[in-house]
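In structure tokens, the next block holds one chain alone, the form predicted on its own.
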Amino acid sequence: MKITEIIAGKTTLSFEVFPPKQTSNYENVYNAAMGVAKLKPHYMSVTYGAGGSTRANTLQIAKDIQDKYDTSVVAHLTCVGTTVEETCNALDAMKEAGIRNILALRGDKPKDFEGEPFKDFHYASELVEQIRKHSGDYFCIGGACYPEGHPDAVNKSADIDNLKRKIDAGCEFLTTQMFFDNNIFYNFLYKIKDKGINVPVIPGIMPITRAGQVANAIKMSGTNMPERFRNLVDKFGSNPEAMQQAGVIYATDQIIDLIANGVEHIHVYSMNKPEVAKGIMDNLSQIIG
């Protein structure tokens, strides 16, 4: 089922999982991803390694989630370092696997990548155009957005202009990068509405369950860490069990505030942790059906 159909007329909760980077770790990561799928969220997304490095594993995990748990999947697809032909081959493989939803991303250059990172594509909007050109309306296409601005953007206004190009190219919904202050998200919604962006915008929430994740989150997205959250990490960061519980509660509090303010769809970066996903689902059992 397409994401636009899934989110129509109801409140939804979805989770993201990632495939293993190394074949030797496949079983552990696979089992963790399936553990999240067993919770039966409204849909799931499966990430794509830099430069398509996990392409085969992404497709296999996405297919198994759909086939074994009857849960619709969004498969990530990146275009950095790829050609049109490679992209079309990936689209054909996704279609053959029964995938109906794609998150179209520019992606990051792999650390060991040599050569020109931008071959036939420079921007995610070009990837969206190619998906539409090759596959018509078969796929529901989503895109990423950055409430605090893309790290490579000249400024926030230019970033929103680029976002509008993705929408005009055929992007049907957006999922945000993580944020820890809901006011940032609410302000972002006002700004993009002024630019004529009216597709569903699904906030991405990441439960921080280990103190070490904070530095990685800042590095990945440049996100602002509110003092309230920093205090939480300072207090519980040295106690793994307490930190996990506090992180799940903080994320749940964010989600409840979002829903109370009319945001009907939530995407959680579960980091392949079924226990974290379950904790959030349990906390929202009477809020999200």
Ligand code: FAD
The other form holds:
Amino acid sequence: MKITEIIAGKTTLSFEVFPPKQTSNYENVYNAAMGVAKLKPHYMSVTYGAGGSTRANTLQIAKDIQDKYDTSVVAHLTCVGTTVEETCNALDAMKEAGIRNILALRGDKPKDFEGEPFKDFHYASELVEQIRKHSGDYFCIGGACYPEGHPDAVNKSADIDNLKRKIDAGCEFLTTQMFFDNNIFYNFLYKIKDKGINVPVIPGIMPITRAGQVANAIKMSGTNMPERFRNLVDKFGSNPEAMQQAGVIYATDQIIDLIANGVEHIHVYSMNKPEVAKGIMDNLSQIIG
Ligand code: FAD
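In place of the form predicted on its own, output the structure of the form predicted together with the named molecule.
After this comes the whole thing, all chains and molecules, with the earlier chain placed first.
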């Protein structure tokens, strides 16, 4: 089912999982992803290794989640380092696997990648155009957005102008980069509405359940953590069980505030941790049906 149909007229909770990079740890990562799928959120998303490093695993996990748990999936797809022909082949394989939703991304040059990173595509908007050209309306296409601005953007306003190109190319919903202060998201919503972006914008919430995740989260979201969150990491960071509990509660609190302020769809970066996904789902059991 298409995401636009799944989310229409209701409050939804979805989870993201990632595929294994090497075949050696396939089983552990696979089982963890399926542990999240067992919770049967409204839909799931499966990430993709930029440059195609996880192509087969992304597709397999996405297909299995749909087939075994009857849960619709958004398969991520990146275009960095990719040709039009490779992309069309990937689209055909997705269609054959029964995937109806794609998160169309530029991706970043992988660390070990040599040569020219951009072949036929420079931006995600070009990937969206190519998906429409090759597959018509078969796929529901989503894109990424950045409430605190994408790190490569000249400024936030130019970033939103570029985001509008992605929408104009055929992108039907957006999922945000993680953020830890909801006011940043509310401000972003005002700014994009002003520029004529009216598609559903689904906030991506990352439960920080290990102190070690903090540095990476700051790098990705481009923000300093709110003081309230930093205090929590200072206090509980050295006690894994307490940190996990506090991280789940902080994320839940963020989600409740979003819903109380009229946000209808929540995407959780559950990082292949069924216990974290379940903790959040349980905390919201009377709030999201
Ligand atoms: P784009 O939309 O192309 O934007 C990239 C930059 O180019 C921005 O600064 C934008 O302002 C600028 N830009 C866009 N169009 C133009 C234009 N026409 N002219 C000039 N500048 C322009 N990465 C993965 O490898 N795999 C994943 O599965 C994955 N999933 C993600 C999921 C979400 C929800 C998010 C938020 C990110 C994800 N990423 C993933 C990371 C993402 O690939 C990187 O953040 C990447 O740097 C940008 O991808 P994009 O699709 O947002 O790029």
